[in-house]
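Presented below, as structure tokens, is a lone chain in the form predicted on its own.
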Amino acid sequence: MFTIDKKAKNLSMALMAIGLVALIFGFVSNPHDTWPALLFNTYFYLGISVFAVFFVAMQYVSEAGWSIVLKRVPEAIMGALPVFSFIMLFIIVAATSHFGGNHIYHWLQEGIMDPASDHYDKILAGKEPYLNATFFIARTSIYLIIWNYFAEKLRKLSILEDKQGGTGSHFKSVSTSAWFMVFFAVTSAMASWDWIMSIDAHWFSTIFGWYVFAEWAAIGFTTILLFTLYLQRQGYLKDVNESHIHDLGKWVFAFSLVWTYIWFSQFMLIWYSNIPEEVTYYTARLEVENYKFLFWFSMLINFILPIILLMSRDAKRNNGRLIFVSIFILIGHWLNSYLLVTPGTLNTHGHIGFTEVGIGLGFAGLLIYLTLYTLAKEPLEAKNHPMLDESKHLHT
């Protein structure tokens, strides 16, 4: 059995108390800066725990054996889920009461889809039959109880799997892991309309959906990575070898790329079609000083970083050169959510200072304590499944 280690249990604790600090900070100062700085954090550690469900049906679906003897790490992740699926649900409905100074999404504001009103939106008006704020709830709740669903079904199926044996177990594991894939696929793309694109209401991508999920397996790859990492360190997960780290750093290295491509299909399209209601996003962050750098750097980081340091075979072996290009990986990706949030909400107004970082830093702490503690009730090496034996030796 996994026990908590007093260092990791302290410093998850202590994170979680800065990130305390700067949300009482944040609204005590400026509640209009803390809102977003609120959503794309919950929007990035979000992301990282529902990948962990995807990660799991993923391994169900195609039947792969490589991943069994790690399979506990992402489970444990999905124990976050729920607490970052409340604060979601918090964010959004606080935006459609406005409380606390909640301003993040335009066309929330009052009248701007009535034609009698100076706000009116002829552009905005159009889409209310979807952008209204009782859908906006409902989309959302239907989103997170769905992903909370599908989490803890594979969870249990799992740990039922371990203690009866036998097949039955695993193949209700498939099955639910066929379901969740279907509709993950269509509410992470209607999530990533709802709370990030909706944002620049007037601004619309096709693939932005695809773009939003290429993110969150980039983030969450790399974060079962660093936990596998972790666990090995400290003397479990005896049955990972260097092929399945190999693995685990192909995965990263490859949505590293598909980030990036899709990343540059998305602005190569728009700016070069040059159309005034799609380029306007792009201007927002490539004519403001305070957003330009950043726009630039968290690309960068995120494609050229993996593309230099993880190519090699010997790399994706070499485990401190994992854990340097995780840690920028996350940094750039959570750089490229503070882009996706802020120009949109606070227009040239938009910083990273404490508040925005110390709530990231609260965020991992808490993100880290829930998955440890998570990884403390079941036995960490998997029992019963078809696989295991071909996971134990796998040799790439």
Second form
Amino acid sequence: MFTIDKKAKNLSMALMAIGLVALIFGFVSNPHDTWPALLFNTYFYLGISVFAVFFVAMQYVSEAGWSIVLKRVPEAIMGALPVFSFIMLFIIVAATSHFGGNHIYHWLQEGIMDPASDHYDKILAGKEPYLNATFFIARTSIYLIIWNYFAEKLRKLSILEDKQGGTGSHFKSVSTSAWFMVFFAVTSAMASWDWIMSIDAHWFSTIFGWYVFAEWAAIGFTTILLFTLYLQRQGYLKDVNESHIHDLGKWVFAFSLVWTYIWFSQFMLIWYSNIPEEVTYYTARLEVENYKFLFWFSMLINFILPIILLMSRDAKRNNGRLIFVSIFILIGHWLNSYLLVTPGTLNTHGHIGFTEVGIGLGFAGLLIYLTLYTLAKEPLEAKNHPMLDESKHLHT
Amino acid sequence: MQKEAEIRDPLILGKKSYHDITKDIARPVEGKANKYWWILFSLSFGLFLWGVLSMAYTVGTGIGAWGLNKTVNWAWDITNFVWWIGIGHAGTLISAVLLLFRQKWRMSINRSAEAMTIFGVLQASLFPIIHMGRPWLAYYVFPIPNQFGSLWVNFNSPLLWDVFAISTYFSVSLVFWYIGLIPDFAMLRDRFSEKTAPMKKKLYSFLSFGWSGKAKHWQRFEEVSLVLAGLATPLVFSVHSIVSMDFATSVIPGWHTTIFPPYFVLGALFSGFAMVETLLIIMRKVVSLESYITIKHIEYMNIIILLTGSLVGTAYITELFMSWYSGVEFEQYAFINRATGPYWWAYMIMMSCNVLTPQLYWFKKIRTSFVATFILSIFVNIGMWFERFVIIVTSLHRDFLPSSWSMFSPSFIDIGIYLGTIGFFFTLFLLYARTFPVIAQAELKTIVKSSGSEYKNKK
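The structure above corresponds to the form predicted on its own; please give the structure of the form predicted together with the partner chain next.
What follows is the whole complex; the chain from before opens it.
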């Protein structure tokens, strides 16, 4: 069994306190700018927690045997999903009613789809069947309910397996995972259009859903790796050996490259064709002093750093190296999340200040606390999984 | 020591010793071809000859021999090119990506899948070469110094990137395939005697590069395999991404869309696995490899087909949705025209073969049936050809100027060239099946004691 030690508890509490202060400071001083900060941070941490569900499901449908000894780690990260889902739902509901000065979504502006209004925008009005407040809230609720339902179910089956043994819950988990994959493929893409892409309401990109998925995967794998290394260092997870860490490192490396691939596909095709419908998205980022540096800098961290520092086999078996790169990858993707939201909401005057960083740290504290709390609830080693022995003897 | 869970199905059926595996895999090379082989070979070779004549006619008279017109200036040529390149992708995925993922089931199918890749890429490369009109000047696609002033390739053109992407892909695939073959060629070399088959002995001695099975040889063999897998994995992505850019870098509605690179890669894997199934389901019967290419192998491939087919399906729907969501009239029309215009039937074939067909694999009964898989794999092959046809021809045939709208109909020569490449492909594959060890026996022997049915049952 895992017990939360004082240090970790205090750290997560301290981080959460910083987050709370930042949130209050933000909403008191400048609510208009605080909502986008809240949105991109929620996007980031919700992504990490929902990707944990994907990780577990992926292990089942692909009959993976290597990861069983650490499967409680992603299961615990799933523990943060309900909280971040709630925050996301709150932001969306607030956006539709402009509660607390929430003006994240331009298309929700009063009169924008009304031909009689001064704000009338013909193109946005054409999107009304999809972009309207009721449907927006309904969709967000559906995505979140589906994700939480499957997270809950997979977790329950895994614990049931510990108690009951046999292969019944294993095969049930396989079919549950397959269904989750189907729903997730659709909902994750649509969620990315709704929450992020519709911020730049005129702009569209067919690859966007996969782009967001790749980002969530990159930060999701990184987080799983970091928690595993932490637990190992604390003397838990005795069955996790170098090969498991190596395998997780490969995933981090691979998905850093997949993210880059998708990033490049979108960027290059839009840059090359240079048509006004699309290219404005990048001019809003590349021709604004505040964002230009971050745009290339996040790319550098998310791509160049892992490809140089994680390419070799030895690097992926070196805990210090892995922690170093992982932390930078998280920062890089956090900056990239900032860039997904800010130019479309704050135009040219967005900047990273105490509110943005504070909320980010606060959510990190929340994620750490919820994960460790969930870990402490059940035994750290999954028993009775039919491939457990394979995982214990992993040697590559 | 590595362990294999009881719950995993065996990958080698029946009571097989190491020697049995050797015999089973050497048999098609050592024995004589049966009647069916000769029938298939004559058919394929006949088609190939028809293709050669059509190509010769094209080179002799010019591209006017094809059904192209001013509006539809790209049609079957590029459709076939993309189709063949796509088919090749499964081989690289099986040999490289599945190696990195430690998937043992790849060992029974990787050799043939890689052969398919190489033969597929050969067919694909024919199309741009004939399309040049003067194929003897083909070397001009390479950026070589020349005496014609500033006559230089256009580095901004995705068509040029194709040249580099595909030639890299072809060379890496070939080297990967060949290195895997070395221990197996050595096995054949050792089985042929100097007295009864001196020519064959000489040939396989030459091909096996003096392989003697020393520990050092194996160690290098495994290391180079991993390095090549690492090199080939990005190629799985890059090649078809660059092929997709032939279209996506343009500003033509229906072509210019950001999802194209990953969507083309998935479509390629989808069609490639279907072709692997078409070939292997026939081959396992013709050369009696039922113990090695089992229904479990087919089931795994069907699951990949289900996955990639569904993702391709979501990409279709995404494109359709975004064309509406974009609010751009031209985008919207391009997709309405695709689905309801004069080429609606091609769109329907594409949708039903690529999106609906793989959904049948949700049923265990269907995905574990050889007959059903064989039929459905043909459907997927057809569907993926039509996907390219739909993307290419329906996006072009209704130009921005309604006065230039037109239709495309293939000429006799178009059909001849296409069928000719199918003939050429099967000719090569049939020759391969008679002269190469069609299963990586050296690799397969490493799992017989952990994944062989006889050993699994004993536990």
